[in-house]
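The data below hold one chain only, encoded as structure tokens and taken in the form predicted alone.
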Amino acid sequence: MHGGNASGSSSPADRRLSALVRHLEGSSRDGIDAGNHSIAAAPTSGSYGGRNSVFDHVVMGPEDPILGVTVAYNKDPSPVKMNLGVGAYRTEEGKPLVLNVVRRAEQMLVNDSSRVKEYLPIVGLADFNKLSAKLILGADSPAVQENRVTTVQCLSGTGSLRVGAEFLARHYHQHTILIPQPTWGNHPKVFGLAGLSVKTYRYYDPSTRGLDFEGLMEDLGSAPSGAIVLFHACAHNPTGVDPTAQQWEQIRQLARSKALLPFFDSAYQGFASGNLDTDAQSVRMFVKDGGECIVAQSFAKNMGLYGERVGALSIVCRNADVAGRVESQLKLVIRPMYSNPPIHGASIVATVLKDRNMFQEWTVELKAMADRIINMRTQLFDALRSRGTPGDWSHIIKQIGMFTFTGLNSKQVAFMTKEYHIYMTSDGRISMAGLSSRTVPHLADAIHAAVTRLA
């Protein structure tokens, strides 16, 4: 296994307590005497220990590497600037998109005078949970039919991951989680702060700009028995590189032979290939064998509900009895965290998923989004080839989903930002959804210049 932050055998609660003790000891000079625990008299003048604020010691935190790209982009006055960092779909005109079916569902909800704004249960909207599980696992999934899946509504993909991580830190015997190298920048923090020990497994091969399947299998093969393994269900972020169906089957066999616990992050179902069932195949393989697994779902991308924060966490268990007990403990994770989830976005999803005509309309709009991104890949590849840009750029059309790992290095990225006003993360990841037929030539010119001038 490669990299990762090691963690001792202490429990998450112990580790959090230790951190709090260290924090308090560090504060002893500011009124708490560590020796006799006497508390200094509180100043009443509005100052604190001669300073203007009790938070004067707080340092400026770094910008999020992904969201910070947008901050820099917004400050740039250039008329030709491009933001290829954001993980959100854009139309050919570069505008955010609200799906027609989503607008229709919202209108139906607004017009329903019987709807109220009462709290949802801790686990969320029942219809949403049931329909979300069927969407990812398949309506005919034995796990669904046997009631051995517990699904709880969470705050989009991130919230689903965090609730799942907290549950595992409390109730799973193995606290090591392996995540792919590279992976979405938020993954290490989500799992690490929940108290899990984060390690990495090889995933991407920079020399081929494809999957390092040999390295992946080797690292999973040497993982501790029972370790948790994070998989991207489809459209791996940031690389756009997915295993083939045959490779997934080999991964499944190895994972099951070592009793590894699969934890799927499904952020792009239907958004990658344009087909909901195709994009769920990796998850369904692991459910079909009767084993246990965890799935975090997001409806941010595939329904365009980014700001509504709509997600679900499903835990597939051995039997219905275990599923019931697992759900009872998930409630105990959620209650002190955010108590219960918001109602509006989940109601939109449930409205669309339970109506046959609306569901059909959604799949058409979803495929149109996926097809536009695939078309942008082809256009960029053709533009680079027509310019004679050095290198093999076929990975752009081989990769899938919203993102492409271009292979550009941080110096080339900085050059493109400075000279061409093109913004992306420093690892060379670009959002294909941020491109349009109008802007492809500008990007191709920038890549060509960066590659020819900076090796």
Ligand code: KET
The other form holds:
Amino acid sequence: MHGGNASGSSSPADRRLSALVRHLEGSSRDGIDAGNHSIAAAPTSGSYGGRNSVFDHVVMGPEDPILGVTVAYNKDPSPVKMNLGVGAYRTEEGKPLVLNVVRRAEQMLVNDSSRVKEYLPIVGLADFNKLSAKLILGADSPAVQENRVTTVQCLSGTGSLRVGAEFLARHYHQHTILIPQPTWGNHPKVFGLAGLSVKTYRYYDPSTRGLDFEGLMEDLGSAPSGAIVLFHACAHNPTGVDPTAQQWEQIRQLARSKALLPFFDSAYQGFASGNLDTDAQSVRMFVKDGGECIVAQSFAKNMGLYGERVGALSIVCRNADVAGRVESQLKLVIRPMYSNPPIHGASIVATVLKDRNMFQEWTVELKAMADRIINMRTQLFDALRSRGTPGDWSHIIKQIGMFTFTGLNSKQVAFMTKEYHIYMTSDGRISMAGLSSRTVPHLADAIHAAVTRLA
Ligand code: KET
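The form predicted together with the named molecule is what I want next, because the block you gave corresponds to the form predicted alone; please supply it.
Whole complex next, starting from this chain.
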């Protein structure tokens, strides 16, 4: 115990607070724990360079390019405003959706009085981990059966990517990671801050609004041997353009021949096709060949658990022995970062995945979300065609997943926000899940005006 605190039996929080109060009053250094002397000695007493904060030099940071769109949207008083920025599902009425099966699972959890709020292990909920691995790799996956997959529960997709990246930065011989150009805006930051060196590979061709397959193969072909390669498992964000099964097979062969390490980001399983197995094909192809790979999974979108922060990181290894050692090191990454993950969301997912009926109910609700998005694509495409909006808009119905990469430029986006109160990311990406039959005409009017006035 640290000694010398005048407040006797008060809690650590109380002691810290009273130390802070004394400190701010500038009265004395007494009573501050030995380890905190630097606080008492810090020049915060009002005379620091004539300024009154040690943080005076801190400049205002920019808003996040995606989440900042919601911040701007929230400030707009217009009744016609639309938020097509963040990828979050909305109902036909424009409301956030909690799946019925999720409500049911939560009810069961609440009613179960044997459930407690103890810490989870560092790696999270065992059932959740096992079931998540099976969900992405396949119920009969030999890799799972042979115990050569280690899965740890993490803070949604982002946390899984970050833990995976930190592990690679510590234990993998190659620190170069190639990410697609373009990709989800957070990828370069997550990987860069974990200590990896981020490079890009060609992915999207704006002239065809499709995959730049040759560019992709060339860039992976000239990547340093052993480099990590990030792939979007399905429903590439922001482009909505995925390789075909045949192209994936060619990518797999090239990646394996160059000993590249595939790192899959699976944030939209079930959202691309409406089918969980179809959307996992790319990952399963790489696991089937017996080689190693990494998968970050998110349950934010497919189970609508955004704010619960539920995800998993799986590392598929050559054998069970390696998997065990890898897991021991993942624990050493996680423990000092956030100690162990939260219990509630993972318990919901485990409850749903474990029960045959609930699982079935989930797939139906998931398919309904995917279908509504596909329906919005058709409606928007038809609305633009009926307005005679210049340009070929067929990419709206060809692209898959939550987003349409419209091809609108940042000026056109700014115009639509200013004149029509439509909020979207400046790269022209719109979240189709934010649209409804009621709002399609307004969006089509805005796009029409933007492309006819600001070519
Ligand atoms: N990967 C991809 C490809 C992705 O689009 C997202 C989220 C995530 C990971 C992280 O999701 P998480 O909530 O950590 O499980 N994308 C949407 C939300 C965001 O930017 O945070 C989006 O692009 O709008």
